[in-house]
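In the block that follows, a single chain appears as structure tokens, in the form predicted on its own.
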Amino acid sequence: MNLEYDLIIVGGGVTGGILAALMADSGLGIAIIEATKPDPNHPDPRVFAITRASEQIFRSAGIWESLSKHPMGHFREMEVWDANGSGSIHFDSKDLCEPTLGHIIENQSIRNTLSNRIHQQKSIHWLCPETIEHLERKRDHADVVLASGERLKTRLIVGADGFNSLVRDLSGIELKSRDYGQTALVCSVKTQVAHNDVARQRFLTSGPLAFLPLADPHLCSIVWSTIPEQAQTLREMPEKDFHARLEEAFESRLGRVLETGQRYTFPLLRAHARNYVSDRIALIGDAAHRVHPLAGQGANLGFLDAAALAEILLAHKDRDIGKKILLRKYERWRKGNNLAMLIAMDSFKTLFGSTLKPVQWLRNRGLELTDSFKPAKQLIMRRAMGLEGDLPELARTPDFL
């Protein structure tokens, strides 16, 4: 006999976990299917630049109080400058009378906090390690067959299973993707000069180099996007040589590089699903879209997906939540916003990667003009922080305009 649930979330990472936590008190029966257990011997090196909107989503999910007990960085200011010119821009949370622009939080801290929250809920059944072998959609439900042979029945399946989404593939939803021709190198960096809660990013011709401030005043997490061959060289070179290259690339803005952690590399891809929903299916996070990390918006877009979908499901929980006509509300809400962000990130990458002198002059002049025009900077900050825009109620701060 099938085990029956109202909602099955495939993918127990941060995006799927946030959706489950937001739905925890809905009265619906929920199952999470996660393929892998965390390996303490292989810690996750990723950190996320969390916007104020995502912070509010975490509050709505009931995890912020616990999460804020973990070490986390805060960025109160942000500096961006061009390696091929004098153009620069500076953002300061004080200009908005806000305490921060956002937070830098380890992926593993978010996952652990979500796991604790979810495992306290009797309404949520965690299946791990487990994978889907087959799904069949019918008029009023979907049948799911797991690798273990167990059979589940549900009204809605949410694919939160990342870029290589099995839910998306089994549902026949097309994904349009292309390689950015860049690889991101990630590691922790200890510097001679304190970061002073300032996020810094320098646009090199080969790609942006970002220093994200962590809780330790001399420790940052870096994301260095560059061509794959250079990323491979940087990852494998001796530590002393890597420190020298890093100092040169960053103009020694934080003095000498004293220590670096293990270096990891990730290929950078652009992707967008043709559809976010189908009968009994909805996609969120990287299963639906993937953007360049130069603005740190990838995870935040996924959290907004989860909040928007949760808001719709909570408002219609007494109806058939797997009906496509209902799920289309979520798709119309989020697809346009995500596509706009994809286009914006592509445009920035193209603009700052150009070696044409007129383009370099234009972008440097644009940075200087924007930096001198306070209303424009405030608008950029408010939109980036999630203090205004077409956001779910679950993501709106108390002073949301």
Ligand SMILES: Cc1cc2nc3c(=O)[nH]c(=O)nc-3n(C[C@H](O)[C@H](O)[C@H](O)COP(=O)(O)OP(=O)(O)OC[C@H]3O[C@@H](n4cnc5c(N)ncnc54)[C@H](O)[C@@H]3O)c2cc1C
Given for the second form:
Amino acid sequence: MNLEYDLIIVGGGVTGGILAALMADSGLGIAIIEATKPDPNHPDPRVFAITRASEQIFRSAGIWESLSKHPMGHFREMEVWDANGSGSIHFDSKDLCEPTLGHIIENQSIRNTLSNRIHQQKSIHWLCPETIEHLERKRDHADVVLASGERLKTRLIVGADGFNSLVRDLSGIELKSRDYGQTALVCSVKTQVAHNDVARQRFLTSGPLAFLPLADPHLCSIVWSTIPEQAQTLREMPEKDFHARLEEAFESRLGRVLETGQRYTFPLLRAHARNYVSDRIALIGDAAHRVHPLAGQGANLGFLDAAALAEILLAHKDRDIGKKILLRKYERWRKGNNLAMLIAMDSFKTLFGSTLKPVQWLRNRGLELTDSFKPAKQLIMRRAMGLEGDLPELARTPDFL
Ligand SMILES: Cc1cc2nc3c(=O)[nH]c(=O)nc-3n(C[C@H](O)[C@H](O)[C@H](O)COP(=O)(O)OP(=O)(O)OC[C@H]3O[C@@H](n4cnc5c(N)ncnc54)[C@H](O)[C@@H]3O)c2cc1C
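Could the form predicted in complex with this ligand be given as well, to go with the form predicted on its own?
Now the complete complex, all chains and molecules, led by this one.
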């Protein structure tokens, strides 16, 4: 006999987990299918710069209180500067009368908190390690066959299974993807000078180098995007040499590099699904889009997808939630916003990667001009923090405009 659910979420990462948590009190029967069991010996090394909109989504999902007990960084200011010139820009949360611009939270902390929240919920079944093998869409439901041989029946399947989404492939949704020609090197870095809750990013011609402040005042997580061969060399070089290269690339803004953690690399790709929905299918997070990490927006976009979809499903939970006509509302809401972010990231990458002198001159003047024009900076900050825009109610802070 097929087990029946209203909603099956494939992928128990941060976006799939958030969607489940937002839907937890809906009364709908939900299953999450996650392929990998967490391995405490190999935690995910990524940390996320989390916007105020995402913080609000975490509150709506009932995880913020527990999550804020985990160590996290809070960035009050942000400094961005160009390695080829004198242009720089400085953002300060004080200019918006806000306590912070956002938070730096470990991916693993978010996943663990979500997992605890989901396991407390009787209406949500967590199937792990498990994956789907086959799906078949019918007029009024979809059938799913799992790798274990178990058969499930549902009204809607949400693909939250990341960049290599099987749900997307099995549904025949096309993905347009392109290699950024960069790899991100990620590791923790202990510095001589305290970070003072400032997020810093230097744009080198080969790619941006970001220092994200963690809870310890001398500890940052870095994301160093560069050409793949250099990333490989940086990952493998002896610690002492790596420290010297890092100090040089960062102009020793935080003094000497004292210690670094294990180095990881991530190939950087740009991707966008041609459609976010199909009959009985919706894609969220990296299954639908993948952006360059230079503005720390990838997971934040996924949380907004989850919140937008949850809002639509909750409003129509007594109807057939798998109907394409309903799911199209979600696609219309999120696709344009995500595409705008993809284009903005591409433009930044191209602009700051250019070695042409006139382009370098222009971007430096652009940075200086924007830095001196307070209203423009405030607008950029409010947008980046998710304090305005076409946001779901579940993401709106009390001071949302
Ligand atoms: C170096 C780097 C730094 C970044 N920094 C930031 C940042 O500061 N801020 C930010 O917002 N974003 C950042 N991002 C982007 C962020 O990592 C992603 O956008 C985010 O992890 C996407 O989450 P997801 O849940 O959609 O997908 P994933 O994290 O890929 O999770 C997918 C889940 O689905 C599971 N799965 C896959 N296939 C199957 C299957 N067939 N069956 C069952 N389960 C399956 C996987 O095991 C996994 O748990 C960064 C990315 C990189 C590479």
